[in-house]
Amino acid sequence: MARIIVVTSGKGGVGKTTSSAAIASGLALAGHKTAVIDFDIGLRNLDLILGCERRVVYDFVNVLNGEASLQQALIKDKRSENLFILPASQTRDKDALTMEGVQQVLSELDQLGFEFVICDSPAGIEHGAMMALYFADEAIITTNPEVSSVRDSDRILGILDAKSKRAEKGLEPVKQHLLITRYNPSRVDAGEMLSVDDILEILNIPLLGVIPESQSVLNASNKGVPVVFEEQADAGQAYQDAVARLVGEDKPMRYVKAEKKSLLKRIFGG
């Protein structure tokens, strides 16, 4: 059975789509057949970050409406033979998503032998987000180290526990993972950001990864290349670590402590 994983948060702009692209790409690079679906109907962005925007012919809603087959709409990534993208529609309304239609697409992906289906959720709790959440086996709660972002993520945890298919059917709860993005240990030490421990105390779910605040994320997105391919970048390495943990590997948590300045730097500044 495919593992259906939603990448979600309560707040917009926390890095869900960047994380969806990086995690899906990382899984594919590790040899896992992976599909990533953009649930943000009307505001398509996943294809841009994955660099396949010019190759979109059919989209998620075309498949739901029977205007194209799933195989016609899936875009094979040029960098990894194991990664396929199902883009959102830019011109349709979020109400185009139906329970029956989404269930059918997920079932087809399972039948096609996909090991992972990553669902890139819109922000908040509107229709597209609820559809992405409903069918999830696992959820990656993506949050920035700020109070409003963490509070909104806590709301999403409540929805997962109450309104997912697993909750409705009385099945084992949706497995929850915490991904902290745009983390800067120096700003934490300065009291400008919540610490990892602060966030864990509030949300109380297992930590999947900490992605450092990094220019490499923006650079990669602008180039249409998921940052996980930037092997020398700290953010790329952090996403690689998160992917490894997702498939059961034990990896130490990097980029959570501020670097100590050397004696020379403390004397001469810098």
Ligand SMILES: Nc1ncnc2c1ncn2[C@@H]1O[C@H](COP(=O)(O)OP(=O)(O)OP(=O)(O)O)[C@@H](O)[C@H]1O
Given for the second form:
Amino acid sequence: MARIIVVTSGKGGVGKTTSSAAIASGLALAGHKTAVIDFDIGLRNLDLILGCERRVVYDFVNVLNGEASLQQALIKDKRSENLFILPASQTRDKDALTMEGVQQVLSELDQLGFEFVICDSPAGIEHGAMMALYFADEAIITTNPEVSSVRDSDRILGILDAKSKRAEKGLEPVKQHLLITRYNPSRVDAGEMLSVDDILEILNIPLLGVIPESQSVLNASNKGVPVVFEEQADAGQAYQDAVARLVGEDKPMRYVKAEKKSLLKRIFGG
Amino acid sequence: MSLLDFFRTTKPSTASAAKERLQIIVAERRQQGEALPAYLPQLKKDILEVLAKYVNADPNMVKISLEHSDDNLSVLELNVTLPDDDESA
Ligand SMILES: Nc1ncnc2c1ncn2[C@@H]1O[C@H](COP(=O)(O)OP(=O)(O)OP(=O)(O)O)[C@@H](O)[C@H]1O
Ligand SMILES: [Mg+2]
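Please show me the structure of the same protein in the form predicted in complex with this ligand, now that we have looked at it in the form predicted alone.
After this comes the whole thing, all chains and molecules, with the earlier chain placed first.
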């Protein structure tokens, strides 16, 4: 059975799409057949982050409306033969996302032999976000070290526990993973930012990874190459570690401590 | 970090204020139990039906609550108020 994993957060702009693209690519690079679905109907962006925006012909809504087959709409990634992208529609409204339609697409992906299906959720707790999380087996709760993001993550945890298919059917609960993104260790040291331990203590769910705030994320999105491909970059390596943990490997956390600065740098800033 | 910061020994930590505030609202949210299982209303109905076989059952007799006291521990509390003897069937 395919592992259906939603990347969600409640709050907008915390790094869901960046993380969906990086994690899906990382899984594919590790040899797992992976599909990544953009549930952000009307605000398609995943295609841009994955650099396949010019190859979109059909989209998720076309498939749901029976205007294209799933195979026609899936875009094969140009970097990894194990990765396929189902883009969101740019124009039509999100009412096209029906429970039956989404279920049908997910079960077809399962039949096609996908090991992982990553669902990039839109922000908020409206219909699109609910559809993205409803069928999930696991959830990656993307959280920035900042009050409103942490609170929204807690809200989403409540929704996963109450409104997901697993909750409604009384099945084993959705497995929760915490992914902290845009982390800045030196601001944590300065007492200006919640630490990894603080967030873990508040939310109390298992930690999948900590992604540092990094210029490399912006560079990667400029190029349309997911940041896991930036092998020398801190954020790229942190996503690789998170992917390894997702498939059961044990990896120490990197980039959670501030780099030691020289005395001169500390005095004169920088 | 600026020259001034470097020599200032005690920095006020806004992060700890954030942590405290979040712990309170998260605890509140989790207590409210947005996560009440969907089966609770049905459970209550079934219990009432069984009770109705033996006593005059009235929906207010049964109170059910679920508390998460810990991560791995939930307590289902069931409170049944039985009517006075002379009212029983
Ligand atoms: N680790 C990081 N370091 C620096 N910038 C980051 C990092 N992660 C994400 N960003 C930036 O944050 C912005 C929002 O990221 P992204 O689009 O992935 O968020 P999102 O949660 O998908 O947003 P939305 O809720 O709108 O769908 C982007 O500009 C992205 O480049
Ligand atoms: Mg997004």
